[in-house]
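Next comes just one chain, in structure tokens: the form predicted on its own.
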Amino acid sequence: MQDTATDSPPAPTFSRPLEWFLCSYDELLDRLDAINATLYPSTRNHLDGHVTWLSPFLTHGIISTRQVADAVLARHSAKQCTKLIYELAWREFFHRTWQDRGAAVLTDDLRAEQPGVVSSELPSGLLNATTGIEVIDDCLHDLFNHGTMHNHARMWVASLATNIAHTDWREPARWLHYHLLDGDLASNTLSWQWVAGAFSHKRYLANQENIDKYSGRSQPGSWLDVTYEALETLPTPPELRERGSLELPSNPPGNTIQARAGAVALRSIWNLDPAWRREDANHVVFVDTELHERWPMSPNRWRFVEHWVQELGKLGRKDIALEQGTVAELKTALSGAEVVRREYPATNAWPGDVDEREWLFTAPDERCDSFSRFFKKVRQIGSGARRR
């Protein structure tokens, strides 16, 4: 569940307020330069650790994995950057898997059937942040209020949902995607599968000792305060037995898609890169209403998107338009235009010529169903980041 903070003091609630992400592009570049790659490896699993909090910007294509790698390699040695680049490679692995496997990554168990499923509905304890595990409940409140959650906390939440409450991973994945500012379709979905044992050889489990260690808190005697051996067969606790209906209200912004002729640079909400097609006129950010009905996003998330569309305008794209509709309506509206867009699996049915995304690693020439195999292959090929 890739969320990979700067040197600024961590928020006491293990999160970042939404306003932290509604910054200017120059402020974002300053945050890239402030990444502490030397402290990252030893603290990244701690809720108050030196992680980057940059993943919403990566998810929405405002910056790229290569930009992050270049920024840290400009100030640190390659050895100091090893762990951070390793985590960036996880993001690329998930997206290369999406390119290769298509929509199946969002709907199917990719490696094995998830074991022990008893329900597709989320426990009310997670929906209401009443699991009884204090750190997790605090992290859930932060998620609902701010749209952010530390990666380790995501793994704990996913483990409770899938491996303790035995919930099918699909609806929980939609739920977390909805709330997260960085709800990346590939990284989020495949991480849920990884935790649940559907995209890994083993389920992920965490007990109270693990949560206490990495949160700096202590809650002895909780229902999760058991050994790992006992955790394997732990009955679902009362706090997670009741199920709740999933309500994900969403109101995508944008006017109705308008007909255009001439050259059109067609953007998705996952390509808000200020540098892309900088000299082109007539930029359109299109919201696919059918896709976002299946994968809705919270008001916090849409506020983030609208802010960065406005930032594109401030950075020279004065003519940029935010519009919405179905893919069929998009094709009709742009049937007389010369369209170019940037590659992204969720936009494969869109019209236009396709620019390649900016990657850190060159894609391997064969399918890699595990990260270890993928990373071995791409390291042999080499990365596009500058080396020191």
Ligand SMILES: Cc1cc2nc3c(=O)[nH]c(=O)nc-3n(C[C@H](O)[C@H](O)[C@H](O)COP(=O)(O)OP(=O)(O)OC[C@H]3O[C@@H](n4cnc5c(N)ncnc54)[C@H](O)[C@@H]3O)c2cc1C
The other form holds:
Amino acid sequence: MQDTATDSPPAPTFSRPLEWFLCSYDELLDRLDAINATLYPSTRNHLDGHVTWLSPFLTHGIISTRQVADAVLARHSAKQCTKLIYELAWREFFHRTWQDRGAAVLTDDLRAEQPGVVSSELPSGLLNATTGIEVIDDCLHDLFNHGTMHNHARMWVASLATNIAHTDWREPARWLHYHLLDGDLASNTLSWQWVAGAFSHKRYLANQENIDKYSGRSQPGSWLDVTYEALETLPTPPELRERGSLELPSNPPGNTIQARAGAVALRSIWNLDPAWRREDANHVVFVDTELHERWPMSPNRWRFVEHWVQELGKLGRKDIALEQGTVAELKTALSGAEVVRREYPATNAWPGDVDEREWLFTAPDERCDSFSRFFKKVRQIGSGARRR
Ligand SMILES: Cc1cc2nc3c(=O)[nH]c(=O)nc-3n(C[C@H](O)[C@H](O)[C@H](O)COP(=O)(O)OP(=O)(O)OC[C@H]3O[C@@H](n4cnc5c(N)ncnc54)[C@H](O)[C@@H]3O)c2cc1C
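Write the structure block of the form predicted together with the named molecule for the protein whose form predicted on its own appears above.
Next comes the full complex, this chain leading.
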């Protein structure tokens, strides 16, 4: 059985506990100032490496990629920050792709048809954390209990699901998005496509040696303890053959959307930025129930969202309301209001004038289907980050 969140789940083995993400805004800003950009490049692939764990805050728009870059560039040289900024650019690449391609990023194979698919259902070994690969099973327990997983572990899990068990990427992407505190519609679906060879030129595979190297553990003789050559044609092991059906119970918080007049600053759960203010406006955080039926989120994730809505309240938005409904209900409720919101592809159909999001890099002037093309283009244009 899958672990469920309890009041005191076991401490995570390879990641941060949920409580770490339920901090104050001041603590969060202190963490930006404590990022170790110098150790980041050589350690980021290791499960205990000096990564930032900031993605839930970036996903929910509490901080921006630009803010992270400014914070590290204030204390390190541009050269020291290169790798971290490169990774921030990956996030922007996924989001620019989402802006450009729209909802297709959530449903379609963007570059090539995913090879070798035999099922759309996830292996029970992943659903139950019984893959037999000890590090992966521990990372899955951390995910179910705390909503956190290191990037390398995500790549291993996605590779097992798509390239070893030959599962269509869509259902596993919904499953991971559900559990992650940072579940991000663009970064998640496009990363799955990238691992599965649908948004890249090559599938991603990892063997036990790779997992041992980056986890600091050792599991000789596991079913993944094979060469890369053998991995290319590895038959799906018994641990991943049985399939399970996906149950993702989700209960978005919030009262039904209320009619309003006057100035309304309409936030989504992806714009919980305390610095985005309209002094004289009513601030409403709207939860689109139809979207969240398609892309449900775990109780841990909603706890994180509610915490950060409360933080906004503490930071001067005392009357901030978390409300829910369909987009049609939202339009009716705010038909007499003067609405402003921030650009975000999942909210394109919402009413109101649109503010630009804060980006690190200016958008490329052409479609970029690969990250390398994107990064080359945006570097030519230049970033808005403040350098030391
Ligand atoms: C299968 C799979 C699913 C993923 N799903 C998500 C998701 O739902 N939400 C999400 O934010 N990221 C996702 N990622 C990307 C990456 O795993 C996370 O952004 C990263 O683990 C966040 O940890 P961190 O904040 O410590 O990152 P750091 O290494 O500290 O990097 C700083 C920031 O750079 C960005 N970043 C770093 N690596 C990547 C990357 N590979 N792709 C895109 N952005 C990156 C993130 O915004 C991250 O917060 C996924 C990756 C894979 C392989």
